[in-house]
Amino acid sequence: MNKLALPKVSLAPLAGITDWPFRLLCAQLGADETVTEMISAQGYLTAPKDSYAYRDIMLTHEGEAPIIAQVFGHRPEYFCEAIRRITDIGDYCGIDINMGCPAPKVTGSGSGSALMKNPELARQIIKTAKGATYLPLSVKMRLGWDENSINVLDFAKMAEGEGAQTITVHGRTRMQQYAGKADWDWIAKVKQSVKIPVIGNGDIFSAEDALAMLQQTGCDGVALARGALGNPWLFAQIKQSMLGRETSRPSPEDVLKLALHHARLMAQWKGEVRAVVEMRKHFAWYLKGMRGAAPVRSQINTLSTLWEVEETLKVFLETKPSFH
């Protein structure tokens, strides 16, 4: 299928999600590699040292899998200095340039997937980044800006030519955001057009999805994003399936036990009040698919202490919930 005996299974970056507690859980449950939230090249250089942009996004944990720092922006000069400094920190095993984020606040400045409309600027950024680090350099991209301007093949070849050592392709255009279905055929075409490893991304929500993408595209690995939300066990399930082994779904009790562990990690880091608030979205994902979970999700959104959350989940477990 491809040159790797076992294709890489990675955690893709998600803004506001892939902080170190979540990355740590994914690493412990089988992720070969994780990626930071997006780091603004300009923000990193200009933000106050105690700001979230400078501090929290950059934090790592010693128990994590190899971590890649993902950087975004639209000015090559900022990339050069930011990547040089990030490299010097010594915590990361690679640098990834985000040329795929579809968020309006990112594309509005000409960053993220907006760079696919400006291949020459993208080329300058990749070239500049390559010269600023000794770490492996990768680029994440989409298929193009919209269905009338799909340019991923030329874009991937350009990235390879400027020194990118890996490419991650999300099988949607920017205008699709996350709607519709990811077009894996384009990922296959990219894999056939470049010599460097290609990682497939988009619509991987199960081990079966991952195996289907690998088979259809011949890509060198998969990157999970939304599929890992509330289900970090997916990394191990994919690996088991690659080996032809049976996979098992964690019980509701195991899911909620991990959710509470996740919350405690957040509390150790950010304090209990902030952790409980930030964990609300995660609890919703962990509870997804459990019968009778809707009122529990609503109740958790009103709570402010971990003790209250633990008691609420304890009562819920006494109802012996199951998955749909």
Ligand SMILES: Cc1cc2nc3c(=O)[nH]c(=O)nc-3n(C[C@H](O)[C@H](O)[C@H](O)COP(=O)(O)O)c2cc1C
Second form
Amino acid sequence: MNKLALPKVSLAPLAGITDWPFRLLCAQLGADETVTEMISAQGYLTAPKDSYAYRDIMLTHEGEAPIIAQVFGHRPEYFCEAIRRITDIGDYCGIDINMGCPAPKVTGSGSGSALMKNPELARQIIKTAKGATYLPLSVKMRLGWDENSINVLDFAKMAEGEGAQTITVHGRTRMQQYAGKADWDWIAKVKQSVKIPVIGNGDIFSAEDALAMLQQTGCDGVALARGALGNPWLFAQIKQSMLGRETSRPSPEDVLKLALHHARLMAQWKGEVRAVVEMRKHFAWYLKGMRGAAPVRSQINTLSTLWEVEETLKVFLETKPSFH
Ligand SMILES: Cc1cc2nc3c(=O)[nH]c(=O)nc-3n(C[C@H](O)[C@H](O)[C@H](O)COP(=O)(O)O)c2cc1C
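Given the form predicted alone above, what does the protein look like in the form predicted in complex with this ligand?
Full assembly next; the chain just shown is listed first.
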């Protein structure tokens, strides 16, 4: 029998970034699956009904790839009710539990990667979540809290035992945050330790990186976060490479065309004023690596209308920029 399925290539969650316009672009350019920004179980339940912040995070759009809702917290009872309600919305194809976030404001309350220091509580949370939804449940984790307490193998087995259907492993400890290199050897060890699919994550910035991770770890799919910033083409490039096809890089013109399209989607949603401000970081990512882009980035940070941004990019394109 021919095996048609390729490993999954998904967009990892990025707080403040993986909103619907960015997820939609990634989906249209080849992401098999995307994840919402992390949603606080407690915040979701206690925020005023239709609270602006939660409404924004939860919004989805027609044409998106299957979307997984990611939830974080430290109280099983909040997970239970939040996941029940999120499941009932009907927009998501899975629930992911965040056990990897290193931010002090998250770990300070015992949530995110702090749960790797408290496997019993993590177990209760996974068990409770499993009972609260019919959707596939996944857990995203790191290697452990620090280099002296790497427990990802036991933790992954525990998650599997409690009914997680997939796990995503970011090959760093909490203390490493995003520094140093992700250790893919641990991802390989996790893959050998559990029967459920393992998604590898950490330091995929090119199609070659993705293929190398798949080969070195035997993982069932890859999730990319920072590599997709300003480069949502990476999903398609990875898939082309998996099929042994040549990949091509978009021209600066194509990149900036997409950046403007992204800005228009954002403006359609949030209005022009907010969109121009929120798009500043994205424009910086889209312009990264283009010769002569530094002053353009600075200028965009001072502009307040889409028309001005468009004119600035038009003038820049007339200089025929190329990539470094
Ligand atoms: C700005 C930023 C926000 C992030 N937000 C989340 C999040 O909400 N939930 C989560 O599980 N991981 C989050 N991460 C971690 C990423 O999903 C990913 O695990 C990490 O960046 C490593 O992958 P990469 O090397 O492909 O970037 C975030 C990372 C960054 C840089």
